[in-house]
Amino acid sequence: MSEKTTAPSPAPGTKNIKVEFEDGIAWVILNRPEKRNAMSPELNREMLGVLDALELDDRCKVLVLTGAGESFSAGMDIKEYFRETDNATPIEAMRVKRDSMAWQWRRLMFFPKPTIAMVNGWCFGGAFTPMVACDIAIAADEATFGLSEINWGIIPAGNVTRAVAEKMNTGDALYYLMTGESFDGKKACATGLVKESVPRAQLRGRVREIAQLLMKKNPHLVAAIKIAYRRVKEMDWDQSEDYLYAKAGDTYASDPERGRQKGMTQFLDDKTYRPGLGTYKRGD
């Protein structure tokens, strides 16, 4: 097993977030286990700094978001988040909400490196947003998901409902939004909310396998593909065609690895690999 070390904090003041580096993987751990890793305004501000640091940190090839202990995250910290904004001025409330949304979907969704949500346990309400913003979500069979807002008199706001609509099929989405009933990892996979569900004992190993697969690919192309996918979902077909031709040209021209040239040469001229069966040889 690879040696795992807790790296120095990649950003100042991250007492609520722990980062561990392991063979190119940055395990970003929400670290409030006594609160089921509920996301407070302080944690949200810290996460912005963590993401900024990891974006430039060569130790991070793939980012894995998870939670300490038995929970992924119980969502927004009701006492610290809602009470703080209830008593704040409009500008102060806007700043708290902006910091929350800035990382929970904007920064994660367009983070230039692959992101994986490892849902190890309790995942409720506001936690759906960063989970869906990650490129891939893998859950433990034993994880518990819930949209319980209906049970205490609010709607799933902060883009939670938008996150649910992005991934879950309509019938399941409306059922769980309107009933507040909880469900496990297997059901989350069946609804499309997560990519896979595996026994908790196998979860970290499976996430590591996916991260290692992603790290074999050209990182410049991986970043371009994920961003292109996010953009074209909001375009019509004609806009998408124009955008993708332009995006492709820019990607090939700026790729330090010259992946397109290598791939074409190795496939068409050298006949040393088949694109459907693996990746081109990335070395010089």
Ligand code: ACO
Contents of the next structure:
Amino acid sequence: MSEKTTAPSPAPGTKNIKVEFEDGIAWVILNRPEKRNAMSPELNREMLGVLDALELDDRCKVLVLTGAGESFSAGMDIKEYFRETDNATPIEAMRVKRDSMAWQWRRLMFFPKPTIAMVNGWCFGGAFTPMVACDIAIAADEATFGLSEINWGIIPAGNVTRAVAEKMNTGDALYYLMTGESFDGKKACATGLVKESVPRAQLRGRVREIAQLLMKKNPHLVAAIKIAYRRVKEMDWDQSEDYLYAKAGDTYASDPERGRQKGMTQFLDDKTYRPGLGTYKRGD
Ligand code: ACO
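If the one shown is the form predicted on its own, what is the structure of the form predicted together with this ligand?
In what comes next, the whole complex appears, and the chain from above leads the way.
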């Protein structure tokens, strides 16, 4: 089986989203800095096309979601997403919500390449959903997080509350959901919301380091592992056992680089590496 894919050219950026490629990383940048990268219906629609393109683009081996300027994202656009759709027909309103949810969790969670949320600054409300849907989230210590919905009169919907329940410990989740108080990157890390928090000056370098680590691994397995993890979280143990055996068999059979075979041969016969301490030699 071939790994060959089609590469659209030039970069699949749009009016509201910038895409930069760098050594296998696709930096997907929410690009409305004048609106603190608030997510409008237009941005949400555009993102679906961007993700479709990047899925097939060889220049994207790891996707990093971040924001332009001083903000990751100020959440949903209160004017364009809320006020301007108040008088929409039920079908129009449903479409706006559907486009938003389609990428903010479904598409990102099951994106067939590793995803990293690089939380560079403001991160409010609706921005929690795509951040949590990424496989790994790394924040700047100086970033400001907030479940600010309570502050302007709504409950955190659009799956924000679900996203918070997925990652944050219960005590912190309820406190920040109910008070709307903001917190920094270090606190976000302590609550389980992000994996790490580093000084802003080191943020891009740290994210690049993690992306490079992921790129050393067999991409077919990385995709299968993340999807299996997300599926089994929703299953009971019996269903999970069946699913994982079937998924393992399918992954092995469809692996273009025959990783399992190489891994066993190099450990058991060639004795050239130890699986507990590193990856088998890829290539050849
Ligand atoms: N929706 C719509 N417009 C926004 C949003 C937003 N979420 N966030 C910022 N903007 C706009 C402002 O209205 C302003 O527009 P203008 O220049 O046309 O007046 C511009 O972006 C800059 O915003 P300021 O408030 O002036 O920027 P500042 O740097 O002082 O503050 C901050 C940044 C703290 C992010 C502030 O803009 C803010 O509180 N935004 C709302 C954050 C929020 O509560 N988001 C949750 C939304 S609810 C949800 O996502 C489900």
